[in-house]
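Quick heads-up: it's one chain on its own, the form predicted on its own, in structure tokens.
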Amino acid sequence: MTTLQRQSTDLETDYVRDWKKKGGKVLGYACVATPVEIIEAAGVLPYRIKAFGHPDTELGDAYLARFNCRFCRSCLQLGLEGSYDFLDGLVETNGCDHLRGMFENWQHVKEYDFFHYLKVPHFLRDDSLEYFTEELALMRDAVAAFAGREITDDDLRAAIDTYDEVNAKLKRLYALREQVPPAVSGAEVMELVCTGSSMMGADFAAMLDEVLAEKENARVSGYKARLIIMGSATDEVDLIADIESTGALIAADALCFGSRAFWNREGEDGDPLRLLAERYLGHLFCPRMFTDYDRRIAYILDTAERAGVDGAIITYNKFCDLHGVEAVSQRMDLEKAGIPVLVLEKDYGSQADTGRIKTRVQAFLERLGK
């Protein structure tokens, strides 16, 4: 059995169960603005919250409005019904109001012993970098107290080095998908990114070594068109698989559960907290960041050009204000650059949407002449 086939979309994976059996602690977070290096430097497993299984949302609906995005309501549902009881605490950010509502209602009901609110600025400026560095210092102190051990600068540098290794290997994996013909599919890449977000960095790096060795000479064939996909937070491996079942290949992405979680997180050495602030805030390609649209669209256009795509899919969850508004400008700028665009608004995880999405992608491929 190959490494990719061993992966699952379970919330509590064998890896997490083993970690807990050995007495390890797990902290849940949801936003890519959360520096996992600080959590890992304390010997705690950082776990990115996902909504695998696409549950009904009757409990989530009791605490969030129906006009909150279904991804957040689904995560809250899983938290309230006990699927995430293996977590020892939560780290919240002000990624968006839906996300904040999810976290704060979750903590209100479950009352974890550890709950930390990391405030992330909406601007990239010298003063906001200074502020974010101070916020990271507060987070380091809080996580250290939770873990019962000091987090030294050396601990942080070791964790940063580990994630440098992970990010370099993820870039090699993305290069295998971007090549012609590709060696790995879009659904496989998303499943790996999701799996890695529930593992310690060193173990994920070792898994990536296995995958890269297995895929180096593999070839994906039979696809009609190469596409880039972008949009709001989604862990929907089956959405990517459904799109690819129509004959499209997701050759590149600008997704939150994708390249946006690790791309260009590089920087000079120095004070580790300042370095993390620069890496995270300086490369947060998310519409929550004010006055930063030009850098976001440049990043998307660079990615599309590198992957040689025939078209783009902008997808966002219903009621996602940030991505819904930005989709308008993105579509115009991509088409101005000669890249045809399909905009897909959808309800997160809705099986009822599957047929409609496939039909629209098939029509898009026809528009591309594929």
Second form
Amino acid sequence: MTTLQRQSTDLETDYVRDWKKKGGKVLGYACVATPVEIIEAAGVLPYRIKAFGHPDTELGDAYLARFNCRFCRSCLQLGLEGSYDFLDGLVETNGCDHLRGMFENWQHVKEYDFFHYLKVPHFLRDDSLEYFTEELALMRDAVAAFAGREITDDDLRAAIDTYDEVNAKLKRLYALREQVPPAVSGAEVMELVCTGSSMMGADFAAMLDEVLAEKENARVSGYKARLIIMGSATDEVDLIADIESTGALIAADALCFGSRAFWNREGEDGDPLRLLAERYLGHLFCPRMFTDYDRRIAYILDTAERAGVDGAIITYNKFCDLHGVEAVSQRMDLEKAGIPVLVLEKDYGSQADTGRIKTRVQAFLERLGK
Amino acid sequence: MYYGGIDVGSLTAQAVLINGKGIHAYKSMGVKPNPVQSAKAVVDMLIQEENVPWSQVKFCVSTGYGREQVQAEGLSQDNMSEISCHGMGASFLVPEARTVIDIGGQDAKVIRIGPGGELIDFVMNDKCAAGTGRFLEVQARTLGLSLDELGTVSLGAEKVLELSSRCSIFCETEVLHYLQRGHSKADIAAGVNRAMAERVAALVRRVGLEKEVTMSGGVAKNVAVRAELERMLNVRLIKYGADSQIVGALGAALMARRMGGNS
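Now show me the form predicted together with its partner chain, since the one above was the form predicted on its own.
Complete assembly follows, chain above in first position.
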């Protein structure tokens, strides 16, 4: 059994249970713009909210509407039904309105003792970086009060160093997937990114060492086409596995539970909060960032070229305003660059839709002559 | 030597046998709960009624939503998506076709094909039943008409009633509302067929219309939907010289002939 397969896709993993048993605190967050280094620097476990298990959404529907994205409704369902009762608090961002609705209804019903709203600017400019640095200082103070300890600049630098290590190892994993033949599949990579988002950085880095050693000489064979996938927030390992079951290999991604969570988060600065502001706001490849489309598409095209893909899949959840709109420009620009595109609009976690998704992907591969 | 195509859809299953000259035989039937049972039943029917030993079928391709299970059961040697198969089948029947509108029981697809029937682009409806055969089925049942009658009855309409909802279930309440207010079945049926055509025309516009245009699947038999589509898209939908429901299975058989070494 490989390291990857041993990792659970349960919400409350053994790792989290052990952490809690030792008296550790856990803070939930959902948006990729949340600097986990600040949470780690306080000795608290940052936990990225996921909707594993594809639950029903009756409770979520009672507080949100059917025209909210189902990923958010599913997360809310899990929060309200008690699956996330191991969390000690939540950090919300203005990532998108659906996400905000999810968090605020959750807080309204469950009334966590700790709830922090991190305001993330929608522009990347000098003044927005300054603003975001100030927001991060507020977050540091709030998390420090919650953890009952000070967060020093040295604490922050240590956490930043840890995530530099994590990010470098994730890049190595991505290189193993991009190589021909690849050493790891797209589903395995997403599983690992999801698993790591429930762990302290140092432990994730250690697990990545184990995975990299295991996978170094592994080879994935039998695939017909190499694809890049991009789109809205999804932790659906099953979706990637279903796509790959048709003969596609997800050789690269620009996903929120994927490369967008760690790519190019580099930079040097004396002030750790300013450095975090630059790293997160400066590498936030998300359509919630206004006037930043050119950088996003350049990042996608670079990734596609590096991985030598035959085609692209743009996938988004129904009612995802950000990615639903951006899909149009992305499709046009990818096709202009000679990369055929399949647009997959889907309901989050809908297993009943698997057959229809596979039909479209299979037809796309046939269209590519694969 | 024969080549076979088996198409197991959501409502009907088809089997087609071709030889070097063209279509040798075909059969169509309503599906059973399990796609493998459906495939076996329609193949048995074809073998018995046409007296063709299956051992003479050199290569068979399955398509439709049960395609993988049919292959896993050994009834076919390979499987292809119904999107490619409909394109290939339509191109065989109408070589000049470049756009294929395929409306089945739960799917609507618009397929752009090249001169050899190769797949160029496609668009498929999402999960919603609007624009699929199921939509017509629900509204026909509410009107107390058979699916076949839905098209013909509407030809006698004095005016086409508007159905504003895109959702099949909400549309059903609109149909009921019109019935309760005493509107004629013909006028309501005409509204149903127009609503259906509007949804499909929107799909066609998404993929882009290129002449010539054909229509396959069960809904292609509804004369009113065809007429509405022709009016909305300003095209003539070329009719096949064969049953519109066998186009997918025919495409699968053509794929089988190609894979089996005889293009």
